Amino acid sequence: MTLLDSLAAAVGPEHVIADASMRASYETDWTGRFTGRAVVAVRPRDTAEVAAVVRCCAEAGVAVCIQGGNTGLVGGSVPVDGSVLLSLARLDRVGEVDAVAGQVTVDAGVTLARLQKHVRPLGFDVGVDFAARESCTVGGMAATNAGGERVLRYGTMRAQVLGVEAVLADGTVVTRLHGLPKDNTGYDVVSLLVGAEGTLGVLTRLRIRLVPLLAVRTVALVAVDDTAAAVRLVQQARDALPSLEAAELFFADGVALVRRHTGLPAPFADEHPAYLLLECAGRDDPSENLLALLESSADVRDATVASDARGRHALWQYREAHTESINAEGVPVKLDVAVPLRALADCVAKLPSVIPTGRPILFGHVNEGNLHVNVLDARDDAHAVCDAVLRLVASYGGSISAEHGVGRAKQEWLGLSRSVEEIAMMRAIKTALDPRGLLNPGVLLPPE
């Protein structure tokens, strides 16, 4: 029996996609920068079928590349040539909400938006949110330890995942979904698999911690002079506003780009160098405290505030439309990095001078020192751009990947953020769980 025959027996022939034209959508990432050629794309329905697919590939000695919503930005979701592309899109069951524990179990292929719509009518919400919510999947978010806009209040995806079910490289299924908040029985299998980018196992189901739905929200778009002013204002907001949930930074060139591609009006009568978007949420109206902060801060040059849903959405568009507007200009070199907050202003100031070519557009999450560096017109010099930016970030003691993972795009530079000893430990874990290196080869760990 051939590999294709075995896969067809495992998932049904209609879910084994061998035709090149039908595979194409699985083989290039969202940015258009990374691509590969799979032998076949396979769409299992549940954990048992995922395990059967992985066993077939293990027996044939063929690599397995795992894909959720294919919204990744570091090349980790596209296949290496000659591999089997394992799509988790059909793993889409959402379990009943455990209202007592504030938890829910979902399949890895469930989108963030669908999970939000499932839990919000019951008074709950998901602690992680970002603009790709309609297409990103919970499994991909966990695999990359995604962060997004609410890390300030709720932490990254690792803080939301209380349990997992996963398929290991030999097809073994590991299930740990009880969601106990206290469990000191040895190694933390859940935390190990979350953030591993599919290199240790295929996440198929997850137990998610839910947070209270805070429907009373206020958003402020604030004009400031520079990054240092934005950092100071966020420090003041953290102290004064327990309701603070998001603090997003972007700049005049990004706003101009967004306006060009969306038709949004100018946010203020005058243009300003930098902008900070603050969102507060609570059971009581946070507007009064937010307005008091804005009126008292010497760093505020102008501000507009919205409490109604339409107004809040309009202000968020200036930030969330950045990614699509950048991509509309061409294929960018995208780098997601973090530096200590005390170094953020200095890093932002130096970045344009170290980038060897292209047009940088920056935005990010202020409180975490997390910058999304997007360089347009630099695709042919991507390696030089990455090297310059990542080495600058490392010089501040920062991280080459804050929330998108390392993928294939950054594995060459892993040593800038991890010690030789840490990388050796990671390799030992990878070798123990996947001795032949069949799961997501080329992702995360650089070649030895």
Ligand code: FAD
Contents of the next structure:
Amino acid sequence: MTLLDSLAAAVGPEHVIADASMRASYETDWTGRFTGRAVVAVRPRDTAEVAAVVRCCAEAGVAVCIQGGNTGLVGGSVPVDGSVLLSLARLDRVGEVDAVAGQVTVDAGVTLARLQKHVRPLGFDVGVDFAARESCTVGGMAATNAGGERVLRYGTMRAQVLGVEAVLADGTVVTRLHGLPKDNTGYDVVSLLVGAEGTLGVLTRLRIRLVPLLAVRTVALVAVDDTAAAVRLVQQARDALPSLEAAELFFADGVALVRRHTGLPAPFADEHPAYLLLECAGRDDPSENLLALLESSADVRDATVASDARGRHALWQYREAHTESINAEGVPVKLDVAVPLRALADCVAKLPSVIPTGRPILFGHVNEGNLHVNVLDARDDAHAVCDAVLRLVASYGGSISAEHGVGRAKQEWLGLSRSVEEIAMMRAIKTALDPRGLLNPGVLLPPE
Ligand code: FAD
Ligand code: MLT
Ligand code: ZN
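Same protein, the form predicted together with flavin-adenine dinucleotide (FAD) this time rather than the form predicted alone?
The next block holds the full complex; its first chain is the one shown before.
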């Protein structure tokens, strides 16, 4: 039997996509920067079928590249040439909400938006949220340990994932879905698989911690002079506002780009160098405290506040439309870095001078010192741009990947954020679980 025959037997021939034009959407990433050619794309429907696919590939010695919603931004979701692209899109069942525990078990291919719609009518919410919500999957979010806009309050995906079911490189199924908040019985395999970017196993089901649905919300868009002012304001907001949920930073050039691509009006009568978006959420109206903070701060140059859903959405658009507006200008070199918060202003000031070519647009999640560095018109010099930015970040003791992962885009620079000993430990784990390197080759770990 050929590999294609055994895959067809595992998932049904209609879910083995060999036709090049039908494979195309699986073979290029969201940004258009990364591509690869798979032998086939395979779409299993449950854990047993995923295990069967992985076993077929292991027997044939063919690499398996894993894909959820294909919204990842570091090239980890596209196949390497000659591999089997394993799509989790058909694993889309959502379990009943366990209201007593405040948890739910879902398939890896369930999108974030679908999970939100499932739990919100029951008074629950998901702790992680970001602009790719309609397409990104819970499995992909866990695999990348996604962060987003609420990390300040609820942490990253690692804090939300209480259990997983996964298929290992030889087809073995590991299930740990009890969701016990306390369970000190050995190595934490759940935490190990979360953030492993699909290099240690295929996540097929996840037990997710839910947070209370906080429906009373206020968003403020605040004009400030610079990054230092934004950091000061966030520090004050953290102290004064227990309901603080998001603190997002962006700049005049980003707003101009967003306005050009969305047609949004200018947020204020005057243009300002930097903007901070704050969101508070609670059971009681948080707007009074937020307004009091803005009125007392010497750093606020102008501000606009919205509490109704439409007004809040309009203000969020200035921030969330950055990614698509940048991509509408051309394929960017995207970097996602973090520096200690005390160094953020200095880093923002220095970045343009170290970037050798192109048009940098910066924005980010300010409380985590997390900057998204997007460089337009620099695709041909991507290596030099990455090298310059990542070395600057490392000089502050920062991270070359705050939330998107290392993927194929940044594995060469892993040593700037991790020690030789740590990388050796990671390799030992990879070798123990996937000795032939069949799962997501080229992702995360640089070649030896
Ligand atoms: P994919 O892109 O398909 O895959 C991402 C990685 O995970 C790949 O390495 C893939 O092999 C692996 N993987 C996917 N599914 C599985 C699985 N079931 N088992 C094992 N490995 C798997 N990220 C943030 O952290 N914060 C943000 O604020 C944020 N905003 C974004 C906004 C936009 C508009 C876009 C396009 C992306 C944004 N992202 C953000 C990027 C983010 O990494 C992804 O959106 C999301 O986490 C990836 O989910 P996905 O299902 O699309 O995964
Ligand atoms: C975001 O915060 O919007 C993202 O992580 C996406 C990006 O970096 O473009
Ligand atoms: Zn982000």
